[in-house]
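Below sits a lone chain in structure tokens, taken as the form predicted alone.
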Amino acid sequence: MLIDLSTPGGAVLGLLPELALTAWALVILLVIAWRHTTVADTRLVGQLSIVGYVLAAGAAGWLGLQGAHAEGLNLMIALDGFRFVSDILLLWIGAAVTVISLRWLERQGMLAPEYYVLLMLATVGMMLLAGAADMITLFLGLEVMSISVYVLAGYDRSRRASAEAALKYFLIGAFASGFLLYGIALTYGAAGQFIFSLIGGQLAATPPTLMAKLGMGLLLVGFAFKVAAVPFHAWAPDVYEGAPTPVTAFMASGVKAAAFLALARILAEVFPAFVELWRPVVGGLAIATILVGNLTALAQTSLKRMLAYSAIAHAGYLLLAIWAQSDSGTAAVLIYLLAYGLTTVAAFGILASIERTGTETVRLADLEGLYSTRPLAATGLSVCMLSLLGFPGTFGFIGKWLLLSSALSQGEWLLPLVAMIGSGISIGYYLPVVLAMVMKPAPNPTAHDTIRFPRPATVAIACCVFVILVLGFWPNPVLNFASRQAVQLRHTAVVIAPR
């Protein structure tokens, strides 16, 4: 199906998962103004958004299956295989928070329905800013996406840490965003474009200038701040640790998916010919975010802040697939970030449902002897952290190996060698976790008596561990499916640049 996106008709269509969700975040906000004062009140906006994440993502699945794709240089929204199924997985992260939310935000006394509705814009600001053309709406997506997340760091007014997590995420997330336009401004002065493909060809007719370099360089630094890549990661473990736990959650996945779709979407398309001139800073940037990450986790006692240090870790590993700058290290981006949000979403939000009533965090001792008394839970946590490892026969293990393949394909040992170090290291801090569930005794016989997992929760954490398992030994469909959508969108950025 041809769009044509310089038409306001096309425009619509080309937006169209963006523009339902959108739509019906402002219906539920005419909701709220009708019911906003009791836990039945903020039940039904929860409920009602999951509607709106599904008819979003009936939107998108629709549009790829017609095959929509826009011909000519006008584009402002990616029309390829690569956004549609980067829509569906960023709608199905902030559907599974709000699930996991449904009943977090009632035992936590936070009776505010509007942080649904901050949610579903925070996952418009997500769409925009992985399925961008253009500079404009690569910037307008980020903003969306970063002043919702902002609000929603320190929605939990009770707690000291939320309202610091806010404020450093917010002044963080300003500062990166001006390393972000300026490399904007100076990647339009040098090639006179804001159109991603339209920059491409300019800059690979011509030869490289100090303009288009330090442009390309400060986009880069951007980016290392928003996925937490080492040396700019010191914001992620307050914030993750202070932000209510199922923010966390989208933070730790969603946030950091849409920034790295984005900028693998960046550098096949705008920056292709400098390759050779960005190539060493992430290979650079994965080398020191894998080590320190992976070090720094191993001193942690708080599982919310193991896991921020982890995330930061991960973000190493998934450089290595940029780097690769190939139709595997783009597949490999896909499906890593597929196992690492299923994970992420199950493993918090289990944290979720051990929280109790006030308390700061969930530390290792308060997980000791978990499985005597909560089975399911302490199997499904394990199960996560096994994953998180790249343990043989789960899904995190597919997309581990897919990032070392796709690395050692282009002939670089270096990067798989430092990331099998790494995940060595994490055995340290992910194994003691299921040790402590499983091997050690429960402190007193009321321990885990407060735990709750309401069925929705349940129900979403169920279905993450269960595909993650069934990934780890069936990956087959889901592997060729994502080398299709890489395919894609390598071939879009080489046709339409000009030449």
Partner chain sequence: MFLGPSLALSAVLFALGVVGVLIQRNAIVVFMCVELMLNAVNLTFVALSQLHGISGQIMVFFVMTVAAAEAAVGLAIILAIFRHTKSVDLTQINLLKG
Contents of the next structure:
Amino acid sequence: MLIDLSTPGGAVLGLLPELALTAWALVILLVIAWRHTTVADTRLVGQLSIVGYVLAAGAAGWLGLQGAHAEGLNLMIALDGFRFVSDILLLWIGAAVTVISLRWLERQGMLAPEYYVLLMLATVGMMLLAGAADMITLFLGLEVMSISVYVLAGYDRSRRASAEAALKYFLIGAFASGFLLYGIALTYGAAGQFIFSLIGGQLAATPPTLMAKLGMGLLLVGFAFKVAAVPFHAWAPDVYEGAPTPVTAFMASGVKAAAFLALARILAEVFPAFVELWRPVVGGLAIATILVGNLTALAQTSLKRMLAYSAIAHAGYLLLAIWAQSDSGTAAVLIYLLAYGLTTVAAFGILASIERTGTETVRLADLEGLYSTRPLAATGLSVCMLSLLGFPGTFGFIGKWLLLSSALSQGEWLLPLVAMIGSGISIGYYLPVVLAMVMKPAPNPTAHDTIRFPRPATVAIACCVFVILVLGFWPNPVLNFASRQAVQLRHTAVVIAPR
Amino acid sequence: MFLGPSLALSAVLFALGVVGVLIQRNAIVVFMCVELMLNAVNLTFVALSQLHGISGQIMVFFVMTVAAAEAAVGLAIILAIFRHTKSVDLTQINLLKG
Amino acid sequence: MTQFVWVAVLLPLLGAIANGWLAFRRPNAKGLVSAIGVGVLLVAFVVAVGVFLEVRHRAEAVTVLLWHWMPVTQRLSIDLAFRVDRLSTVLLLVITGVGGLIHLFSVGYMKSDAGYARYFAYLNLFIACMLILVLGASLPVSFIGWEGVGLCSYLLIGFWFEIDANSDAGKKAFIANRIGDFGVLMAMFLLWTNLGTLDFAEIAQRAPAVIPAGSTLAVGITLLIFLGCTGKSAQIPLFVWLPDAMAGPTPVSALIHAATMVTAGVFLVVRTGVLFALAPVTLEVVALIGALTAFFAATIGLRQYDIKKVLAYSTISQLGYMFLGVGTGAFATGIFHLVTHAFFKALLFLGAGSVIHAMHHAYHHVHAHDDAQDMRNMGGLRAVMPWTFTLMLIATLAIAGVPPFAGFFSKDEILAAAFARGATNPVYLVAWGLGVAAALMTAYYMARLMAMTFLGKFRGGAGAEPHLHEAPWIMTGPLVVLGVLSVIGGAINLPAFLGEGSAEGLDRWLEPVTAPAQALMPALVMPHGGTEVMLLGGAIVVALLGLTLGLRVTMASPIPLPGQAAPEHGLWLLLNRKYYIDELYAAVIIRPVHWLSRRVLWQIIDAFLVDRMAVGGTARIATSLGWLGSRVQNGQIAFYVVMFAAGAVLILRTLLR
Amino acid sequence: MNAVTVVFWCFAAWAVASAVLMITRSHAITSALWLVSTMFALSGIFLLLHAEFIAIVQVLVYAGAVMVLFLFVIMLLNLEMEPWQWRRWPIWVFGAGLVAVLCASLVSLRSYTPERLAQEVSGLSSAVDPAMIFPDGRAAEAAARSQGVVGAMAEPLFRSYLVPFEVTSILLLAAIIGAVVLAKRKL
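What does the same protein look like in the form predicted together with its partner chain, given that the last one was the form predicted alone?
Expanding to the full complex; the earlier chain stays at the top.
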């Protein structure tokens, strides 16, 4: 299907998934206007909001099946398989987080149904960020996402930690936005364009200039912040720990995924000509991120914080695939994000259910003996830990395998080696979780009585765990699909004649 | 045209914003320093838009919108933390660490 | 039947799921649990026999494709497929056969354990993983099983998780194994980037053309694979976990840490034999490490008091023999020892389990809390446990290398192969010497074990003695079968001079598997005629000497109870008495060796250097680095901004370089 | 040095001085007022750079609305005067050094002239006329003359940049919901 994005009709068609989700968010807002007082209202709004994700995913799927592509240039928003796949991935994360939030909000006494609207708007922002075809949409998408997530991080207003998380995220996030914007400005200066493919063509036509290099550097800084790469990671553990747990799941999977998808697109479409320049930077970030993330995770006692550092380490692995800058690397990014997203949502979902009402964080000792009282939850969390560890037979292994092989096929040795060392270190903190649940007795018979597994969350988590296992052994269809979409992201610029 | 001088001025103001974020302890002032950084970038856009056309100025327009939205949310967040700590001193806001 | 080999994998997997479910729903339905747990193994064994009957008439391998697993690009295509050939058939029979016997034994041994269903769930899962390991048609598929058996082993070591030390032992095992897995994974990537395949058959086909013989690449790949093997098969330097792994239930030690999982390394070397054939240097390393491990572990085994620890070090030592065997390039010989070892070591462990079971029950009756595994508390059990004694005696003779028991033939063949290689390469001669010395010590410590356990008088207290009794038939039955196998097991590969028709059965059976690798190596001329007879005679003499010495030295002096006077002092008092010769011998040779074994090798090298410094030290360094990272995270936004600015400056300066 | 250049440098000095004062004041209100002063200086520079619309919006929206919001919140919180103190630890010296390097990297952009940029963009080795290379700039000037400053902005804003313009409405919606949710006394 050929879409002319320069006409209003074409723009509406091209933005159908985003528009569907936004429109549904507005409908939900209207519902909230009348019903916002009781527990049942909150629950209703949450259930209704899932329809929006389904609608939007349907729209994205329809566009993808129609083979939608732009007439001429991709203006504002990209029309390719990579975007539709990204959209569905992000929508899935949004929907899954909504499901695990359903009863959790009630338990924690956070009865403000606007939560779900913000979640939807954040997802719209993520989709715009990941699908942007020019710098303006990219920046606005990033800000829509960030502003919604700043609020979500501080949503539990009864807890000081939540407010503190929001403040830290907001201040450092706005600070990082400044760098990103500066990068956009200088890239604009060097190319005279905001549209990705045109910038890419312009930059490929001439040797790297000072302004272009600085612009790219500052853009990388901005994205390194969003993906929480070392040394721009310091906010992440604090914010992940303080935010409400489902929001943490959203940040660790969705926000990170959107940032990575956008980074992959920018490096592929805008800076393919500078690949030798940015590779050392991305490689260095990857090494630092893998080592610092994994080592610091060792020292954690709070499970949420441990997962936060593990999320940092995983960003390092993903940078490896970005580094490869190849079709197999892009496919690896998609697969790894899917594997990591499934696992993270499931792990945080289980963690949210284990949490007691109030402020107490879940520590390793709190999990002791979980296997004997809650075998299914313990099994689920164990599968998540093994998948994060990259244990063969889980989807995490497939993801890690693809990452390493994409880097290795570029003839690189150091990065995969560091990744494997990091993966070795990670045994030191993933395994004790399994160990505590399976091998330690419960401290007392009533230790786990406060754990509640509401049905919707259980179903969502069980689905995730099941998919992790099934795809671990039978990833074929997903892999083929991902590699078909990945090749649509070109890694070469269309060189335009110098003016 | 003042292209070079504007870019340099922009860089200096941006750096001053970064310094402000580093040395200030008041969350509101830190946020204002971030606004200063955004303003500095706006200057770059405007300077470049003399050559590259009106699109740079349109970007500035969007940046101002974003800044306004960030201000609304940011100040609400600062109010929220103030309710808990009765202070906006960033050195006191370090419950989360380690 | 070959096409249905997946049934043998699927059934234990389903058994594991069913038992896992029962563990929570019907923890007391022990009858059902045993029926499922043992039943699936029985069916799997029938399948294995069916496969064997087919493979008997077929030399070439058959690949059973289940589904495509990871076809990502044109270059990388990995199928989930099983490879049924003569090597995997042998292993299939051993795993399902010996595994089935151990399952049966467990029915009696674990009868009163609360975690009965959970135990069988793990055990079935282990069998499924082990079968995936040996049946895998490509390295990644085998790697699933490789990792899976590690996980099961870890779960089973920590089975009695109420005791902290047990779960720590489990963790240690897992970490040591993961270090090895790192090597395998790296080797896989190297193979893939160079050969573009990970399929065993294609590796064997392409490797000789692509990888030059003796090249750094060949040595690198094989050394990495061997690193994995040292982890899984408890060789120097990654052997530290195996003795600790004895914390699990005894049948687990028999199944996983003696008969099956730990031999996976030997299997992997044979599976990738072509690669090893391309790297003679690695083969030397394998042989030398194997011989050193055999010697080193046997030395430590001389002076242990825990009956399972003796057997654990003995296992490490015997695994060393297997690696010495494959290191000479005589792959079939290594597999031969693997099979016979599975018989007699399983028998030894189960016998020890029977003894511990009896001791435990006796102590339980009198409410004593003495160590049921300490041999100093035993003695004189021959009278009450005649079956166990007889069967363990058979196993002892087998492991010591007394003809015509199974171990004699396999061990002798390994030493003969090493001796033959020694003619051209002195490294193998050293290895042979170490192997012979280890054989002497093996006989010694086994005789010591038998003497301390079964001979003399019962030292565990008069009160407990009347409660000692022979194990029930469900436990002794499997022992009898294993005993028969330990006696006649050597028949599968008799040396050539014992008759043309039946001799070297296993060698010929495995020839289709080992031929491609053998073609790349200089032919191994086995000693024959006078040399062969001399070697055989020497081996018999060494075995008998070791046994006699062990028996005499152990019986020479009263064995003190744990916590009482150290035997060294007791020996001095007896210096001028009846066993003067023995005592002199003890003073000049045995005591220094004991001292070396216990103080130097075990306490300093094993416990301190390897265990504390290498394994523990790495962990400590990592933890303290993590602590440092955690301190940097001080919660101050301004500090985070400094880090941010540092990163930004680094990035910009890198780009502007 | 003509009069316009003198005015530019005056504005620049004003902006930098105000910014320095802003980041070093110990009281939030003083800082806010110095930020307003910086913004006025910048708006003057925008005028010199022929961005009249942006200059006006800068004063109206930024200095007028956003900063008033800041002042409002500062006064609402009624913070007591916090004594100024330099951070003592060496880490801040380190931080200052880092920012100096950052600043130096970015200030290296001062060497850009329209001619240099034109040369870089065109990839030519000889000197070129910026007016030839950057037709968009001239077109914008022409549009400003024919349609007026606002018209020249409005035309592309509502045609080419319609989608981003609509996205800002989502942005503002999210900000409104967020601010309301966080600031409400009771959920």
